[in-house]
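This document opens with one chain alone, in C-alpha cells, the form predicted alone.
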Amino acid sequence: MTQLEAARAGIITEEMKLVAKDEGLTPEEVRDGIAKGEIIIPKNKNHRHIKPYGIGKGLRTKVNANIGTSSDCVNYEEELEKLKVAIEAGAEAVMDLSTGGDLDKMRRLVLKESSVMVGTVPIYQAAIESRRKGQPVVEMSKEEIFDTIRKHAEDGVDFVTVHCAVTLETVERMEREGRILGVVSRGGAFLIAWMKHNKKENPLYEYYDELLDMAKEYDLVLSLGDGFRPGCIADATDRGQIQELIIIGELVQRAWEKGVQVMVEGPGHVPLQQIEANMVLQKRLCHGAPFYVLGPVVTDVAPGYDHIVSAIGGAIAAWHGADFLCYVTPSEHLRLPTVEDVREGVVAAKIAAHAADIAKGVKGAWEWDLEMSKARWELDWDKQIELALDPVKARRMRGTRPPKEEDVCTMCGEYCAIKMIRG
C-alpha cells in the first residue's frame, strides 16, 4: 500500500506521524493532504534508514541539492563529501545526477550514506549505458529505459524525474513558435532526439500505465519532469512549456487514480514578473500537486552568482505556491560544483525557502525570526548564532574581528544603538 492509498483509506502511517511531528501539525492534517494529492512523502519501501519529509501545501518549503559525477570529473569521495555538506547545511533531499564513472556504484553509495530522501534521473543512465555499449542514444530501447528505472527503484531511490510529457505534439508546438535557447533539459533532449530518430512517441508517455504500476510497487514518487523548461528568460512561459504542463496535469490525475504519489517540476529561467503566473498555472492545471522548481533563475547575466539569482526567484516562487526548491550553486552554467559551492547553494536556497514560509504563514517560520529579534535585543550572541540558519559561518565571522567589548560587534562598537537605548 502506498502512502496515497493509505491516506485515502483513512490510515495514518508511521511516516505521516513523523512528518506531522516535524511540521507541528496533526497526523490527520498530513493524512488529509496526502489523500488530496497536495502533500507527498517520498520514501521508497526499500529505503528504510532515512528521515521522512513531507512536501506540499501547508508544510515548510523543502530544498534539494544536486550532486554527482560527470564524464570530466569522477571522484566518488568528493561527491560523498558534497552529500554530507548538503545535509549539514539543511537540504532535505539530494539528487544523484551522475553521468561519469560507475553510475550504479555512485548511486548506491549515496543511498547508503544519505539520511535524507534521494532522487535520480534514470534516463541519464539509460542513455549513457547505450553509448557505452557502442549503440547511439537514439537507438536505446523502451525496455532499456524501463529496466533502468526499475533498477533505481529496487535500489531504494525515493523519487525519479521522468519526462513523460515530452511528446511529439509538444515538440511541434515549441518548434513552430521558435526559441532562443532550444531545449536545455538533458533528459528532455535525450527523448526528443530519440523520438525524432525513431519517428515514435515518447515511451514514457506511451507506456505511462506500465510506469505507474512500477512506481506503485515501490511507493516511488514520480517527479514529472519539465523537458521544455526555459533555459533563458526570453523563452519563459512559451507554448512548448505550457503545452507540456497541460499534459503533466493529465498525467497527475492518472497517477492519483493508480494510487501513485507525484509532484510536478517547473521552470527554469523565468523573469520576476512571470513567476506568480507560472505558479498559479501549475497549481491550477495540475490540481494542487506539489510543485518542484529549479530556481527559478531570474536573470541570465550573473554567472558565478546564480545561487543568489535563484534564491531571489525561489523566494517569490515559494511565496506563490512552490513547495520544493532545487538549489542552484555559484558554479551553475560554468562547471561541476565544488563542495563549497554545494554548501553556498543549499544555504541560499534555505534562505529563499524560509523567507517564503514567513510570507505563507507556515507554522514556526515567523516565530524563528521573533526569537532571533529577542536575542539581538538582549545582545545574546550565543543565542543569535544558535538561531542562525548557518551557525557555522555566523560563529566564524563573529570570531574573525572580535570587538573590544564582548556584548557588541565591531560594526558599531561603543556606539551600539541597542546598548545605548537599553542603558
Second form
Protein chains: 2
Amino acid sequence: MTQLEAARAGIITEEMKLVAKDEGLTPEEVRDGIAKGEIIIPKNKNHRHIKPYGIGKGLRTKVNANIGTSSDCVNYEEELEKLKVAIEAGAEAVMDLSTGGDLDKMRRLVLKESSVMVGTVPIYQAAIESRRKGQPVVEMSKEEIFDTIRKHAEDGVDFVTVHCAVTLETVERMEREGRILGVVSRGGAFLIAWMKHNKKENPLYEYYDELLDMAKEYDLVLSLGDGFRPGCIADATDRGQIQELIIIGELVQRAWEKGVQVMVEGPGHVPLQQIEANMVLQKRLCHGAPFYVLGPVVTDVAPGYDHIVSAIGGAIAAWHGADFLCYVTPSEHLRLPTVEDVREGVVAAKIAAHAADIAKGVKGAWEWDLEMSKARWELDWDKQIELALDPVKARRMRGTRPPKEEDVCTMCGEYCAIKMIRG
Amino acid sequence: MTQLEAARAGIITEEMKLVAKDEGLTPEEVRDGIAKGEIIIPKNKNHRHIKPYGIGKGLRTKVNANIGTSSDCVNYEEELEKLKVAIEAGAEAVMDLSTGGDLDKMRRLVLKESSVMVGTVPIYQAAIESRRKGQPVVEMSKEEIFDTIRKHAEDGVDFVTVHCAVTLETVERMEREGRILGVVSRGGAFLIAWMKHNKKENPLYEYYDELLDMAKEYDLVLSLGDGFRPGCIADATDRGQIQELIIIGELVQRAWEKGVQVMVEGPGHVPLQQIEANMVLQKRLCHGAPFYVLGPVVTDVAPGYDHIVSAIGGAIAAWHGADFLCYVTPSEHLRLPTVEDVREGVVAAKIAAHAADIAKGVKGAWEWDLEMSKARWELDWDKQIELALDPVKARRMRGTRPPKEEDVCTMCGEYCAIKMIRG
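Other form of same protein, the form predicted together with another copy of the chain, not the form predicted alone:
Next comes the full complex, this chain leading.
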C-alpha cells in the first residue's frame, strides 16, 4: 500500500507517526491530510534509511536543494559535499539533477549518502543516454523513457519530476501567444522537441496510467513538472503556463484515483504582484495537492544574487500556499553552483520558508522567534546564537568584532538601546 | 524657499528638473508631487555638490545605507570606505550614525565625500556629548539638543531623524500593553530616559515649531523617527507603535503648514502578514507623506542573514507603498558591519526596491527586466552581464566556471533548454 492508500484505509503508518512527531501534530491529523491528498510523505519502499518528512497543508514549509553534475562539470566528490552541506543547512530534500558523467553512479551515491528524501528528473538520463548511443534525443523511445523512470524507482528515488502535462495542445497555445524566453525547463524542452519531431503526443501524458501503476508499486511520488515554467517575469502566468496547470489538475485527480501520491511543480519567474494569484490558482485547479515551487524569482536583473531574489518570491509563495520550496543559488543563470553557493541557497530558502510559516501560522514557528526575542531582551548572547538559524555564522560574525562589554555588541556598544531601557 | 514652498508657488527648481530627468517624468509631475507632500527632495541649502534624488509616490524606491563609528569601533577610513562602497552599489542616501570618536569630524568627512544625500540622528551626538561632559544623558538640556540639530543643519546634512512623537502619552500606552523587547530605537531610548527622569514632555515634541523654523531655514528634511519601532515581530503593530504613528501624522501636517519637507520612519520587525496593513496605515494616517522603513525584518531567527530577511520585508513594504528602504546588513544584531557587509546590504535592498518597483509599476522597472530576458533568449552573455545589478559579481561567477561552449553556462552545458528550443 502507498501512504495514500493506507491513510484512506484509516491506517497510521510508521512514517505518519514520525512526521506527526516532527510537526507537533497528531498522527490522525497527518493521516487525514494524506487521505485528502493535501499531504504527501515521499519515501520510496526501496529507500529505507531516510528520515521521512511530510509536505503539504499545515506542515512546515520544506526546502529542496538541487545538486548534480553537468556536462561541463563532473566531480562526484564535490556533489556529495554539496549533499552534505545542504542537509547540514537544513534541506529536507535533495534532487540529483546530474547530466554529466556516470549518471547511475552519481544517483546511487546520492541515494546511499542522503539522510533525506531524494528526487530526480529521469527524462534527463533518458535523453542523455539516447544521445550517447548516437541516437538523437528526439528519437528516444517511449520504452527508454519509462525504463529509466523504473530504474530510478527501483534504486529508491522518493520522488520524480515528470512533465506529463506538456501536451500538443499546450505547446500550440503557448506558441500562439508567443513568449520572450520560450521554454526554460530542460525536461520540457526535451519533450517538446520529441513531440514536434515525432508528431506524437507526449508519452508521459499518453501512457500516464502506466506511469501511475509503476509509481504505485514503489510508492514513488510523482512531482508533476511544469515544462512551461516561465523563464522571465514577462512570461509569467501566461496561457501556456496556466493551460498546463489545468491539465496537471486533471492528472492529480487521476493519480489520486489510483492511490498514487502526487505534488505539483510551479514557477519559476513571477513578479511580486502575481505570486498570490498563482498560489490560489494551483490550490484550486489541483484540488489542494501540495505545491512545489522553484523560486519564484521576482526580478530577472540580479544574477549573482538569485538566492535573495527567490527568498523574496519564496516567502510570499509559501505564505500563500506553497508547501515546498526549491532553493535557488547565487550561481543561478551563471554557472553550476559551488558548495558554498549550495549552503547560501539553502539558508536563503529556509529563511523564506520560516518567514512564511510564521505568516501562515504553522505550529511552532512563532514560538521560535519569541524565544529569540526574549533572549535579545535578556542580552543572553549564548542563547541568541544557539537559537540562530545558522549558529556557526552568527558566532563567527559576533566574534570577529568582539564588544568591550560582553552584554552588548559593537553596533551600539555602550549605547545599546535595550541596555538603556532595561536600566 | 524650500522645495515644498517653491512647488506650491508653481516654481520648478533645478532639483526638480534633475529628479524628473532621473525618473523619466516631467518636471511638472515632480513639482505636483512635492506640492502635495507626497514627494521630497532632501538637499540642504548648504550641501551643494550632491546629486539630488526624489523620494515618494511614483518614483523609484530609494535605498539608504547606515554607516558610522560606534563606541567600540572607531575607524574613520573604514567608514569612508563603506560610504564609497555603498554609493557604488547603488545607495541613493547614507546616514552617518556615528557614536564613537570625533563625531563632528566623521560627519564632516562624510558630507565632504558623499555624492548622495546624507542623513544623521543628531540626538545621538547630543546625548553622547552630554555624557562626555560628565553630565548624565538624562540631564542634557533642550538647548543642547537643538544646538546639535542646528550644527548638523549648518554643516549641510540633508535629512535628520527626529523622534518627535515619542511622547509621555505614547510611552504610557506602550507600557500598559507591555512588550517583549521594549524600545530598540537608540534615539527613542535616550528620549524616554530623559522624559522619565525630568518628568517632562519630549522637547522635540514640545518645541516642534521651533524645530520646523530651523528646518525651513536650511530646507532640512525632517525624518519623523519611530522611537517605538518594534524590535521583534511579537511587538509589531502594537499600541505604542500605532499611537506614535497617529501623532506623527499630526506632525506631518504641521510641517506642511510651515512649508517644511517631511518623511516618516517605520518599522522594523514585522511579520509578513502585517506588512501591507502597516503601509496602508502610514499612508492614510500621514496623508501620503513618503515612508522610510528599516527592513522590515520578517523573522528574528536569522542573525547573519538579516540582509536577506529584510529584502523579503522590504520588497513587500515597498510594493505596498514604502518609498525609501533603509538597508540592513548581514551584521545586524551581531556587530558593527564591515565594508563587505555594507555592499551586501545595499545590493539586497536594491533588489527588494526593484522587485517592488516592478510590482507597483514604476517607470522603467519592467523594461529593465525585459531587456535582460531578451539578452537571455539571445544567449548574449555580454549583454546579460552589462544589464546585471552587480555586473562585477556576475562576470566573476560566470568566469570561475567557464563553459566549454561559449553560448551556454556550466549549469546545463550542452543541454541548455534555451539553446534546444531555439534550435
